[in-house]
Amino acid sequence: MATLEQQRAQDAWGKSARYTEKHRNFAKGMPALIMNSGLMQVLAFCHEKEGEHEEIARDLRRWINRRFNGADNDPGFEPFMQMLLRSEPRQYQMITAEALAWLKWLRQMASARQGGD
């Protein structure tokens, strides 16, 4: 059975296969945005920007949904934000930590697939 780190890596590897250089560049900066502004603000920003921003946010929502609800689908922007708005502080912190852990893998896998640094 794969460890949680292996599962994150496998998921990030699969999702980054279709990413372009724009995806890679945004994925690199997304953890810093979350640490500076918070998860919900960054997801709202991604939704507003659309394109590769929303695509990465969709992949992140899908991973979080899989980890915490066992469902391998994207719940959608509004239902996911409602879930975050209603979550207890401890749960919100756990979701944010999971998002950062998954994004750590995503930025590395996207760079590896693009041949970047």
Given for the second form:
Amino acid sequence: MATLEQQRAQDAWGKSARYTEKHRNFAKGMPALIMNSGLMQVLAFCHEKEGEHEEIARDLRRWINRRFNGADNDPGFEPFMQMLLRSEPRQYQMITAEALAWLKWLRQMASARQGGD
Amino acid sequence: MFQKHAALFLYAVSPVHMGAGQAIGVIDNLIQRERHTHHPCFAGSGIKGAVRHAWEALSNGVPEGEKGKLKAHLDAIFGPESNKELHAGAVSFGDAQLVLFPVRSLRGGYVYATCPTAIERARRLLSLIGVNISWPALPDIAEGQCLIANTALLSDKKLHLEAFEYTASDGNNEAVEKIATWLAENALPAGGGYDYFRNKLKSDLVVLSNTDFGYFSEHATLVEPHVRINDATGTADDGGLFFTENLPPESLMVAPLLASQTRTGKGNDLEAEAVMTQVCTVLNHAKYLQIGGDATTGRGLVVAKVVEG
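Could you give the coordinates for the form predicted together with the partner chain, as opposed to the form predicted alone above?
Once more the chain from above appears, this time first in line as the rest of the complex follows.
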């Protein structure tokens, strides 16, 4: 059984395989954006921006869904936001912390697979 | 062996970037953290360097002929530079641990947050170095709960910190009030400039559970994007983006400060008491210490307050 860190790394490795430079650049800044603005704000921002932003947000939603609900699919923007809106503060904190833990891997993997500058 | 003991409180008045070097994390330039609590910390070596630098800066006016003597004196106190004749310094700065961390609050702007682990570690450090404190024991705090001294922070009986809500436990405010008052009067510098913060700390200290406090001390630091500006175009260069983490202003840390007699092997050594007195004089006369990196963009200004054991 892989550790949680290995699972995050594995997931980030797989998802970043198809990432372009634009994905990589946004993935690099996404944790700071979440720390400064909050997870829901960032997900809403990604949805509005579409393109690479929303693709990374989709990958993130899918990972969170897998971690907390055991289902390996993207619940979609609206249901996911509804879930966050209704979640207990403690749950929201745990999800935010998990998002950052996964993004830590994603930003490294995306750079490594793309070739860093 | 160290004969004199004191606690050195460090209050951040600007963002502090005490860098962790080549760490790989959620952002690029992380600050130093303790391994076991993951609370932000300052390495003792960094504090020692900052104090030595403050001493040198204060001694700027010494006549040219006296400079050698000053250098020898600083070497005796702090230890010589590595290429010199070897002997140990007479003063030791331990690592600074986190006591209070500022968190944005719906009411009152921000609060000084802490947790039982941070308070008990500060209590243990103070008692180890012989500072007499009488902080009441803190009651248990469950996740989602908080202890407060000031009910004006609440809206609908809830405390709102950033996006999160905490229920204030009733009837346990006395311990918080006493700890807040002690810290306000002893850990913050004397002088009128700090009156506002002393009063705010007395009323706006909030004790969270270790878990809830851990969330803020890890995810509510100051994160800044930096870019490289292209001289020719005046716009940001591609690929020059990086993120730097800082300990936010209004954070409070505490470190042990120990002194022994000087040991230069040349005789005429200073007693531990004199060493401690001189270090305290420097700390009291320096307006602030500059700790960590990015000094030229105003980072790392902390004010020191020594509490002797």
